[in-house]
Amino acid sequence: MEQEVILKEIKEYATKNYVPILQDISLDLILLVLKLKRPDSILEIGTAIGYSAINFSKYLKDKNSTILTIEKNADMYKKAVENIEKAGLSNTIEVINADATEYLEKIDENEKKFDVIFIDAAKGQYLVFLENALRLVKKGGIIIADNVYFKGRVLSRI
């Protein structure tokens, strides 16, 4: 099935059940930096159903880059993983379920870093998603966050 189709299949099935998705302007604007970055790496801090992963994969710089990202929800994490299939992407994406907040703690910077970090999970957590991709961030690589004004959840923290 061609990827458009199944990235509106997803974004439908989000707003008819409620599944946070990154909005149109985000996304693009988000697109335009992996143009210009083509990133080989990246890490997606809150998977949700695949959606942003999926559209990620469109920029990255060839067949050998990868994205890894991280989901706590198992029935999201399982959701991903199909929707990740059905695009053809589980060599590209690889969907860890796990809490990020403790799983980051579990990668050595020493053995990988990341082109581009994308947070947008708990929004309590942005601290400690922010103090990792500092760590694992490649030089020269790029940090971006969603929802950092959510509900002042993100700004009242830092």
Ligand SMILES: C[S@@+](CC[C@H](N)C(=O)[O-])C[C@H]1O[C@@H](n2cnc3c(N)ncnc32)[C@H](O)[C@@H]1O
Second form
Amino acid sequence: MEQEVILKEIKEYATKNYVPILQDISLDLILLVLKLKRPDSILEIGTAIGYSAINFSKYLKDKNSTILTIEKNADMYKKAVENIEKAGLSNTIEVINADATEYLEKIDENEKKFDVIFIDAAKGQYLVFLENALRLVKKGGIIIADNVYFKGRVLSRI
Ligand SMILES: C[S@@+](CC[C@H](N)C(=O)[O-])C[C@H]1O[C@@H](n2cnc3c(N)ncnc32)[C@H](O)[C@@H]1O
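Please move on to the form predicted together with the named molecule, as the form predicted on its own is already shown.
Expanding to the full complex; the earlier chain stays at the top.
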């Protein structure tokens, strides 16, 4: 099935089922960054049902470039794998079903680093994610975190 059709279906599913996916405005900004950077490797923390990862795949460097994305919720993980398969991206996007706070610790920065790291999971764990992202990002790489201010609610607690 054509990728744009699949993305439209995923977005509709997300709206119907209250799955929190990237808003259009944030997605457009990130895609612009990826278009300029053309990363060879992306690490995503918080897959949900694969909407952002499938979108990001459009601006990878080449056919051998990869996305590693981590999702803790088993149902979301299953749906993400299904959607990624439908999009024909199983060789490009690897989904891990794990709590990222634990899984990230297992990635050795001497063996694997990423051009772009996208943090989009539990806000309360952002500092842990950031510490790991700083360790795992390549020199000259980019770390992006969605919704840091979460409509002002995070700022109002500081
Ligand atoms: C905002 S959604 C991700 C949306 C997705 N990036 C997109 O735009 O299509 C956040 C996801 O992070 C997952 N999550 C929350 N805490 C997590 C953790 N500690 N490890 C892995 N995934 C986590 C949630 O289950 C949820 O599916």
